[in-house]
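There is one chain below, alone, in structure tokens, taken in the form predicted on its own.
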Amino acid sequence: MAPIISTKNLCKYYGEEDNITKAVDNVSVKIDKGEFVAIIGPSGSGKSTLMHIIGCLDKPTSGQYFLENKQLAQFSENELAKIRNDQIGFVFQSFNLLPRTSAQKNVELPLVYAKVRAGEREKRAQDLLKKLGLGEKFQSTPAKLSGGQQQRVAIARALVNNPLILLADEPTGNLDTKASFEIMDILKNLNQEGITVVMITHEVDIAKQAKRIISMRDGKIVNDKKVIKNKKNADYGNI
């Protein structure tokens, strides 16, 4: 079976001539359907740039990126936008919710772009909010929700189009410890249901809750290991 995500010699460079920054430098990686992968590294390691390419938010300078065995280099901007809306769910550190819009309407937004009828939008949004413990918060705006609740709304929005992949960029970065672990429990449960999760984080304790950790530094992958569960002093590699 072909991996759901595959890159070959992927590079993303910024600048010109003697002032080139190699944000992603010759990265080849495969992620199978149903994996839960954490990409970890210090600031400037290239992890967020790699996620932006995987999420079709940016294009590589060179190399190849395959999503479900389809090379995306020749896709038009409209085709990439459709892939982002239909096949990839995004969760961000800053939640990115519309501030004056209810939780339900925030979740419905991708369905509006997908031209789903109003009744179906409402049902799908409410079902997801209930699943994530926000059954009493349909009409609440972000200002009336805690950080953890806002991130749950963001996760519901990311899931509403039944994506192939959930990309989470520092999903616990703005949360306290309790809310962070609640969000991680949600991501783990979604992964157990079959959703492929790729998460960016700089927090080792958060990364260890994934099933695989890819470590980056200076634009390169420096370690790629499965997480060893239920073992004291497990070797997680150089993370």
The other form holds:
Amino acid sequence: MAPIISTKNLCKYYGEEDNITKAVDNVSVKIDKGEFVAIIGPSGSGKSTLMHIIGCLDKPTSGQYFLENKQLAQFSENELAKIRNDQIGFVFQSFNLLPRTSAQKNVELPLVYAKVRAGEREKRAQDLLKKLGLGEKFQSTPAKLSGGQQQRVAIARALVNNPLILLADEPTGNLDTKASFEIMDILKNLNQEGITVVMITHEVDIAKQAKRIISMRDGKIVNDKKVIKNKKNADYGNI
Amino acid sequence: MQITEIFKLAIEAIRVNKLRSVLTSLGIIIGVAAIILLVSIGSGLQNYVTSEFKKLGANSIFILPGKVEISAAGTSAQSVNKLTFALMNKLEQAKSPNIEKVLPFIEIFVTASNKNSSKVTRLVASYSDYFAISGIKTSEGRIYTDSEEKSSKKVAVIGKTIAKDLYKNQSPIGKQISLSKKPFTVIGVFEPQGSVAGVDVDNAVIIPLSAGRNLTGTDLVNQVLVRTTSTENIQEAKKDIEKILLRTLSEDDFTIMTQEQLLSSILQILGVLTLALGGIAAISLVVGGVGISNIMLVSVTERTREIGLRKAVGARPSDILIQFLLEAVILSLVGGAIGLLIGATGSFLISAYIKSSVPLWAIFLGVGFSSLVGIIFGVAPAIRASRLDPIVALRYE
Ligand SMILES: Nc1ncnc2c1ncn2[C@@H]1O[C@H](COP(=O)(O)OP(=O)(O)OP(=O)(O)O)[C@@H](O)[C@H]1O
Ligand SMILES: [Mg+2]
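Can you switch from the form predicted on its own and show the form predicted together with the partner chain instead?
Next comes the full complex, and the chain you just saw is listed first.
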């Protein structure tokens, strides 16, 4: 089976020659459909940068990136916007919901840009919110929701366009332990339903709930292993 | 993204920041209100002048002293007045078949007084035909007769303002009035005419021409109105008058203008004036536009994360561009509409004192100009928003 995501010698450099930051350095990685990948690594190791490139929010300095076998190098702004709209769902650490806008409207946002009619938008947003346990909160603005609830709204927003892949950059980073595990349960369930999930995290406990852990350091992948259930002290690289 | 959705977004953004939106639009509101008000005064004046001239009839010719040059650049009158009554008599006695009537009049300012009080007023002295020709009727008493005119009777028809100021609530008919300290008898009060450009037309006294000559002691007329026998021979009549006057006067001593010429010259002056006033007000619209631009730039900076997020979920640069552009246009359009309302209301309120009417083109101009301002000054912030890199925008704190 062809991988959903495949990169070859992917690099992202910042700054000039004498003061260069190699945020992503020669990364070649393949992710298959249905995988649940956790990316771990110290701060500044390039996790977010890699995920932004995968999510078509950023462009690599060099190297190749294939999304479902299509190379993305030559895509225009509008084509990239379309890919972000209907192939990729993004979940951020800081939720990034529109303030003063109801949960439902926040979830509808990608559909608005996909030119989906209002009635259909409403139905899909409400169905997803119900599924994520927010059946009572359609009209609540983010300020009236807990962190965990806000992140669930954000996940609903990421899923509303039935994306190929769900990308989550430290989705539990701003949440307490209980809410973190709730969010992880949701991601695991979604993965069980067949959605490909790539998630960044700092916490080993969280990472271990994925099926595969990729460790990064200084922009390079230093470890890439399947998670073996019930095996204590497995070596997933330096976390 | 559909335009209706973007429209809703823009409305929402404006609604959320009500106070700021109002303050932002204030420049546009003031600008449009000022344009509407000034243009309405100008066009009201034009309408008034036109209707007054129309009342005189198309078969009217004016003789003015000196060489009068009326143009958009202004009015210039040179040389001294050489139009005498003797000349006017000659004009009448020439019995030109084209001329029906010669109506000279004197127009000066005098002090009108009685025992109670005194007031500076406009004095018009003319034949009794003056009333019919200028459409002035009495609301009380009567106008003077031809024989009273011929015999230099010291009688006066006064305006409402004079009547009120000098006689309070009493009827002025039969009462004494001093004009330049000469005693006259009030025989009539003419119907209120209102005011034109802030000048009170009812602050006036109309007396027989002969009595006016005695009062001023001069042999000169300020203005002459000539009625031709028909509208067709107006050019012939003009030539006749010219021929007769040139026997005694030189070409530079008088100006002959048909009603049409005089009206179009005056309208031209008023038109230029209106345009100039409107132009000054338009400057404040530009200032209003700069205000919108400024606030939109602040708004883009403030909403950097929002823009990043929209892009992350699939907004194209053009979606963002239109969203912010539409916001600016709506701000200035709503400002324009409010300004229009204020301007029109203001115009209505002052119409009692200054003739004013809001012409349709001024409404279109106001709305068109304010949306143009919105587009022009909204473009830069909107382009900036649309070009934001989603990653930079999302990382922005
Ligand atoms: N716009 C930028 N300009 C310059 N350097 C940048 C930029 N964005 C990221 N970097 C650098 O690239 C490197 C990788 O950053 P990145 O955000 O990917 O790290 P991370 O692994 O996500 O870290 P964290 O765990 O703290 O989120 C860092 O050294 C960072 O300073
Ligand atoms: Mg990061």
